[in-house]
Amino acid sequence: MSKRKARDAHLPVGECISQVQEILRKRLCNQQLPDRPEGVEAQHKHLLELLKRTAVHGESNSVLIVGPRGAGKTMLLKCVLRDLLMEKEAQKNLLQVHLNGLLQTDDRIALQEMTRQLHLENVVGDKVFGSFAENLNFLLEALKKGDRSSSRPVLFVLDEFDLFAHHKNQTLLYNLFDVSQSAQAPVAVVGVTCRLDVLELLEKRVKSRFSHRQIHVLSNPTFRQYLERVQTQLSLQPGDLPDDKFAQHWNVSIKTLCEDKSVEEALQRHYNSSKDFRSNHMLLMLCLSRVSVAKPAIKPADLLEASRMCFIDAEANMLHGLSILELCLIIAMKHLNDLYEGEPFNLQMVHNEFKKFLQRKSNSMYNFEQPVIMKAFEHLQQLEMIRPVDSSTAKTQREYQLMRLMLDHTQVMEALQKYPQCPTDVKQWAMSAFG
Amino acid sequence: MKYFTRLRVRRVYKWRGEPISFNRKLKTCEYASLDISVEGLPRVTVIETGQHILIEGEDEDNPYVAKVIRLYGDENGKQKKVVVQWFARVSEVPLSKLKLLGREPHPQEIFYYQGRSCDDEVNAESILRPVKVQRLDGAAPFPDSEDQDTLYVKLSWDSKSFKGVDSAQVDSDLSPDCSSCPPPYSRSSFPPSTPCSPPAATPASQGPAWRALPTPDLDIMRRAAIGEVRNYQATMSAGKPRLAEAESMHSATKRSASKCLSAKRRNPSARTPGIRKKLELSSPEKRSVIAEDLNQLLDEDSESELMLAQRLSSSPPLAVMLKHSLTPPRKNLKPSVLLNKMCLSEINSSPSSDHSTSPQQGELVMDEVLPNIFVRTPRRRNATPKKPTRGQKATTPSTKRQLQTLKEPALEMLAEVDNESSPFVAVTATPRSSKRKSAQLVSSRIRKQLNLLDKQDLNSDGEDEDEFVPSKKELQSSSEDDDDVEKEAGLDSDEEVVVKKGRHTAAGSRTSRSKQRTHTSTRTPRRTPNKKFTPGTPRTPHHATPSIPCRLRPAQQPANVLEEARLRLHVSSVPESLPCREQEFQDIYSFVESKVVDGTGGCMYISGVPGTGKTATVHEVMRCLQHATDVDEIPPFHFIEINGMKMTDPHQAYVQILQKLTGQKATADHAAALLEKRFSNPAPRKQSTVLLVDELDLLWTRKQNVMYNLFDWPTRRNARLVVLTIANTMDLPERIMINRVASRLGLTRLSFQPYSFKQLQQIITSRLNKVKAFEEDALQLASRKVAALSGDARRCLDICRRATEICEHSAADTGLVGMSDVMDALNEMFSSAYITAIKCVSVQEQLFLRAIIAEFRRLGLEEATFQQVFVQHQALCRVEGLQPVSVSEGLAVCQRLGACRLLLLEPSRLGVLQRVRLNVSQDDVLYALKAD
């Protein structure tokens, strides 16, 4: 940094842009914690107090942080931990154990991981010795030996808490909560989950031992706040960039961008769809990557394009890549769906439907052999445009296996509109009400 | 430390006196006493019958303890045998059995060994030295832990269980032979506590003998004056604190009258210091220790006197004052001085010395004061104060260390003697000073002190203080009673200081400093004992010790009423009593008590919803029963607890039971076999076992053999097993157990009803225990709410705890937790977040929910596929004037709602075909959407 400063303040545009992109990407990819959590100040305070009491007073606690995905639960926890560790008192004492329900899929692995992170004495290097039962006993013994005032408090962070509730007997949770409710080593158990009904997952004796503290992270920004946040996310702070002039220029361009009517509309649409910031960051990342030396600012067109990409229908997109035959089969399926009100169909039915179309047209252009049609059908199955009703494939012949179409009619019609050089008769066939 | 043990000392064992009797058949002669001398040293240790001795064992740190019963040898004196009564050290008792003690064993505790399996005849050559053993009453607390040289007998140990020691039996052992076989003293060869301590054994004239005593250095002396020698020494010899501390303890306690008083205060229970003294004095080796202490004290005192004299630059008025203050006791106590002198000067003399040395308290005090004066005079006359002082100083740390190594001191002894004879070489030439860091430290400090002394500069000895300031960790790891002791010690030293002040008013500045010292150093000794004897470090079969590291900084104590209340309301805090469970308590108590008393077995099933105090009540019962055992109302029993939730597999139950019962480790199958054997075989002196099985339902296996065994063992004739089982459901036996298991469980059942609101209120009130933090109404609200919901006491406590937090952060003007706070807490805990969550979701998500309801209404079902809902959604979008969403977006919306469980979804790979259900009632959704 100092090196850069030492150099000329006016960097070439390319340099500036790459720096801006680096800074903003860091911000948007959640690699950098905000200075203070926005919209969840109360929760921040509550959690900080709680953990502080564990760290400083040795009071055992358990708490759940609940909120929808992308609402900032982990960000909140990380901010709290950062603030907590700023205090000497806590920093010196607190032991941390971080578990994730997606990684520690059963209690055995979780226990080993806990033991490893606690650096208990049965850990050699990175390996934990002993059987599952021994590990459990060892850990419980260790926790039991401690007491409120003399042992270092241990913070257990259980990410994806709901997955731990699916472990056998919920042994781990029972024991953690039991420690937190008895005069043993002080622990704080912090569960992070997006399930609002997480308490119902707990067995009653586990539930009874949980303190029933839940911190709900439900961010509910108004559109104004949402817009402001987009602006602050994109603008540069003074000092971020050595080249002040470029920074000012950039900030001005962002300001005009956010004031643009079409941009505002696009953002409104995003806001309507989802208020969480992760999807918002996705959009902004797309915009950011469109910035280049030739175009050293985000233009409204970029944002609109990015927004369009965000909202694009994945499956309709896939239809564009199909061959005419495959498309025809899809249309035949659509007609079958219309006829039989969503009843499943098999290849033979689809082929018949297709044949009907061919007969009407008396055009040999699409006259394919049965095996070719079969192949096309299988390809569609591979693309998961259609899926078998029951997964047992062995019993029935492939031609007669019942299938369902995984596409909505609107998707088919939309794809047809955009399909490059779609034959008119096929289009008409698709539009017609009956085969 | 290891360095010294490599040098082996050659001890010479010789019979003392003529044989008392001769056994013709066995051709053995019985002797009254045995002399042990270390080769190259003139000093001789005498071992007599009735004395307690240390016997060489495998563990060099903890030699065996025994009492000499008989000493005999063969005709030609080649073989020397000793018949002993063994004592078991704490470390010799199996770990698992230690639990039977029901408390932490005292590190210096030993047990009167009654097992048969031990050969009670040992070779005399294995005797190390005499040791001091003191019997304590079962209920009496252990004396101050600083006295590490003395061992304490409270209980006897027959390799199976602990029993109270028959006081007659052991007392006769411990205060042996006042009349029968008097261990007489003579000054020249009175038995020193260790063969290596040079002092009294030197059969030289009195002056040199005194000089040779291990005298603490100046620093120590100064501290000794305020009763804290032990600390310094403890730190000096961090590795082996016992002896040093013991010694200092003696000096501390025997210092003066005020000491005695404080000692009295310290042991307020049955024993007065006088009695204890008597006990100590009446056993020979104790006497020896005391004698040595006295000697040392004399020296210390004389030293300090000298020093004072020097310090005060020999100002005549002060000297006069000193004399003055010393005169009256001298006058009063002449006779006892004589007695004392007698006892010191005549080892092996008459039994009457016993009586003289065990006077009542008052006299004792004099004893302690007097010899100081007594020797002080000749010392002064000697008028060669400096050189010997140095010599002594040099020897002190090393001697201390030697005392601890106990065994191979000879070479060093010699070196030491050399040092003494050439006092100026002393400090730097001490061979040991280079061997250990601490030794270096000490010697450098000594050097410093010496320099200071030379300059007569008294004010700069505060520098070593910081080295002894204990880290906070140690401080807070100290137990309560340690603190008490500390306080007491502090008090004592303060008193002492006052006394000093009275004597030497000129030493004002010193007083303050010494006060400081008291504070820093009274803490120091805990460093060593704690490290050594914390419960965390007893030798466990496996190498790794399960423990959480200690805090580096102490936990803060509650600062205000609310914090105090919060602490008390925490579920983990153990309440003084368990209100509202008196009847259940009584039932369980009488059940277990009757079984234990009768020596029979039985099962009891306790059920109740979580948080109704099942486990707590059983624990309380066990506490009471253990207490009853302690006071011998009922026979002792083992209490074992297992928890179905705390094991990975039901069969682990066997392993845990076996480990808790015997400390053995075994596989599940082996453990089951061992337990089976244990509970079915008769054994004469078997104790009852009370087994608590928590969360019984988790022990269910398909064959139910774990449960079967648990309930079958108590029915065996010799099992003496009482099984208490706890589970949540009342009809568990009927529901999950097969008949033969349920039948064995029997019909003794107890059901814990959920608490009523009154009971909950009472529980909280009793927990708060007069801490006024809650409004009455607030308490009632909380308890009523919980009683209506679950009757779970934990919940109630949690709510109250949360309410204190809310109160603290809200207005904070009342200081009392009010209705509103409890209300808030209740809302936080019990209100579901669904409605708020629905209010917070985005517009499209809300629309989707609305579409679902519309679709449900259309279908008349509570379930629809995404495709169906999506059609509705599109329609709603048009109605609302929003751009219709694509299928992908719609699916994303649906998935988001599903992730936070507002919707219940099929796996997402089903795409548009997945079925959707609401996880919230339609009314709630409509309410939440309408309120927008």
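Computed from a prediction, not measured in an experiment: that's the story for all the values here. The term rigid core refers to the maximal set of C-alpha atoms that superpose within 1.5 Å between the two forms. Residue numbers count along the first chain shown, from 1. First, how it differs from the form predicted on its own.
- Shown in the overlay between the two forms, fitted on the rigid core, is a CA shift at residue 276 smaller than 2 Å.
- Once both forms are overlaid on the rigid core, the distance between the two CA positions of residue 326 between the two forms is 2 angstroms or more.
- The two forms, fitted on the rigid core, differ between the two forms by less than 2 Å at the CA of residue 21.
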Contents of the next structure:
Amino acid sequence: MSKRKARDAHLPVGECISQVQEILRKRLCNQQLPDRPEGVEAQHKHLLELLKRTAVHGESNSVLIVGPRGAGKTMLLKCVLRDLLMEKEAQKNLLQVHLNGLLQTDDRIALQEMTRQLHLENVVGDKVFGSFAENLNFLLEALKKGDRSSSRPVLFVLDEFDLFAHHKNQTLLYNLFDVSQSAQAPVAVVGVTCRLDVLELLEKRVKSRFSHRQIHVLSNPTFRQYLERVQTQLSLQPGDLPDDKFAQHWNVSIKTLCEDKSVEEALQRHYNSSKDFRSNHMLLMLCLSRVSVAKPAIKPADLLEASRMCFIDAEANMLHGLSILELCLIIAMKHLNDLYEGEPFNLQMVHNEFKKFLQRKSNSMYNFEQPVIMKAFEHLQQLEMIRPVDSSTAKTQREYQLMRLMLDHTQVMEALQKYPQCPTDVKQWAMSAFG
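Could I have the structure of this protein in the form predicted on its own, to go alongside the form predicted together with its partner chain above?
Single chain only below; no partners, no other molecules.
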């Protein structure tokens, strides 16, 4: 079959849908890097030039990539590394060590991971070193034992960089920055962090050895750009599908979707809430999961439902799993909040408010012993629906510890509407002005 015929082939709808889902899933789950990172072209060029100087010309460098979560810091770094390794010299010589502050929680673990990633376990063997610096110097010296007279360039990537600043004496950071300043080995240290004040965490001796280069990644598109990004993310590129006709139909349906007024309003709400790639991809993945052979396109109703799922309130959802007693205590707290304009309360006050409700009842369904009420109150504290006003109140008798309700009026009322088999009198009590 000729290429043209293959391109114009009409595949079964089910096969086309499977291929579309596979292509978009790879895109939205960051399994496939974009050809050009969006909105960070200048940062991409700067970082690529910096790392090229280490990988190709043997010049040591250090840099921090700073930006909020989901802004595309890791994507930027991965794109730069992919483009860097297209250089023959870098591909042949560059060694990479990737550390993460969440995993390498102290310098000993970090050193073991470095040794493993540089494949130097056999060289280190059972040798005992006095200090971290000796260990690191030995590793870098060991890299010179190859055919080349000089050491191979090493790239150290420190993800969650701010967590390494909490290591004892910041020894790891001190030694890495120290090596990146000296001429003993070509080393590039790249820190990735979401802490804008990260330099304040560094000790003076560490800070003095850092180059103070920072690359800021901030995802701050206009709403029009955000809307275009949604359309681009969901559209198919030429050649993605063998069935050109289906691909065209799909792209037309996506364009129509993005022009829908209700969809635009839903996306405006997401844009106002968070402009980052991660939350955007989560929304689009939920839309994509609703596509099937019976429904071979994303409809406005699918996006609205996906949007509703993204905004589901986790705390309000937890209220659905509470016992009737715990729910009654929450309502009593809500009434106290209304009555005393958000002033803190204690268990005794909540119990008194609950008693007022019980006095209206003839049945004994809600009569609970004091220890049971205390246990329910403690459970609400464990769920962080209530919190102590001051941590120093630990010595105060438990009944009199001042607390604050961490839920607002709307969350409580919404949860009551959805609570399974919620007694009518409890609902009426919640809706009354004050307990």
